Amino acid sequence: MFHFGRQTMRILITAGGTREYIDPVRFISNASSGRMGYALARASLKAGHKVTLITAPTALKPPTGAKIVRVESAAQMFEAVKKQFPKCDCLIMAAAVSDYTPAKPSKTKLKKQATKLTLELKPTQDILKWAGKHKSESRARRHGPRILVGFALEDRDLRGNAERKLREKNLDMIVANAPGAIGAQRSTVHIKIRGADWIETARSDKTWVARRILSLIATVTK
């Protein structure tokens, strides 16, 4: 057994909502503020861990002491995760990564027309699924699988859908919440470690939730 809670971890965290460009000035995005990912980064640093934060655009100030990798699109985030993944002990995917991106983005600004505009979208790469398939690959300083933590935003069957994601993407922990949590200072989250019961944190601020998530990560043994 290897207990991560007893020593410093190299934690890789993603945050913010990605931007998928339609043309050079317009993009599809979401309402994610990035607060949860940034709170996790600050809590990890305070606990003495080494943190790399891959962040999509936000209005938040980066936490001092973290290595910051800035990205915009889902594709850029995927490439950044793949590059940093071999060096991490734990990946926390708190970012709101777009599920779709324009199939053929315009190289020039689209002009307004009187007719309807049809936008063709294609699926983006599933970063968590990729990480789940590669979690057991060896690392530079340690051996054994990494800890993978995913997030799920669900408006129906929250726990059922989140648990399916936990299983299908080979995660160690899932953090689930409802759409009302987007941009909110306080929210109710549901946390499940593989093989354990659900834990609910009712109407808690994101700083407290971040500390709670880290304390639960420390209980995951390999």
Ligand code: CTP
Second form
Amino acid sequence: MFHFGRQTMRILITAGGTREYIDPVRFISNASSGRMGYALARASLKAGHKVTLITAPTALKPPTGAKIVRVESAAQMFEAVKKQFPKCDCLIMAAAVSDYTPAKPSKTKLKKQATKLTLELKPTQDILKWAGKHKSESRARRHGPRILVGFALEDRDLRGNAERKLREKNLDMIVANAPGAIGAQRSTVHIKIRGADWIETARSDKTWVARRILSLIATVTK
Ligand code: CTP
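Now show me the form predicted in complex with the named molecule, since the one above was the form predicted alone.
Every component of the complex follows; first up is the chain already shown.
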């Protein structure tokens, strides 16, 4: 059994909302501020861990001491995660990754027309699901598989849907919240470690929530 409790970990964190370009100047994105991922990076550094932060564009100042990898699209985030994943002990996917991307982005700026415009979208790669399938690869057996932490934003059956993602993506922990948490300073989150009961945090700021998530990660034993 390997216990990460007091060990220094190499933590890979993703943050922000990806941008899926329609043409060179227009994109589809979401309301994620990146605050949760950045708070997790800061809390991890404070706890003495090594941090790589893969970030989609945000208005936030990057935490000092972390290795920063800047990306825009879901495809670029996937490439960056694939590159960094072999070197990490724990992946926290706090990014709001677009589930769809334009099927045929235009190389030149689209001109407006009087008629309706239909955008065709194709699914992106589920990065976390990929990680769930590869979590044991190129790892010494004594270290056990990497710890995977996912996020779920649910407006219905929050715990039921999040629990399904925990199972289907082969995660060790899921952090679920409601849409009100987007961009908010303070929020309540529901956390489940695989095989344990749900924990509901008090309404608190993201710095506190990040610390709580990290202390729970330290209890995940392999
Ligand atoms: N995620 C990912 N790759 C994607 C989409 C999401 O790695 N292409 C990650 C997110 O970073 C987050 C978790 O998966 O940790 C969210 O799960 P997901 O099932 O994608 O949530 P939703 O996009 O909200 O899915 P649904 O619309 O089915 O609720």
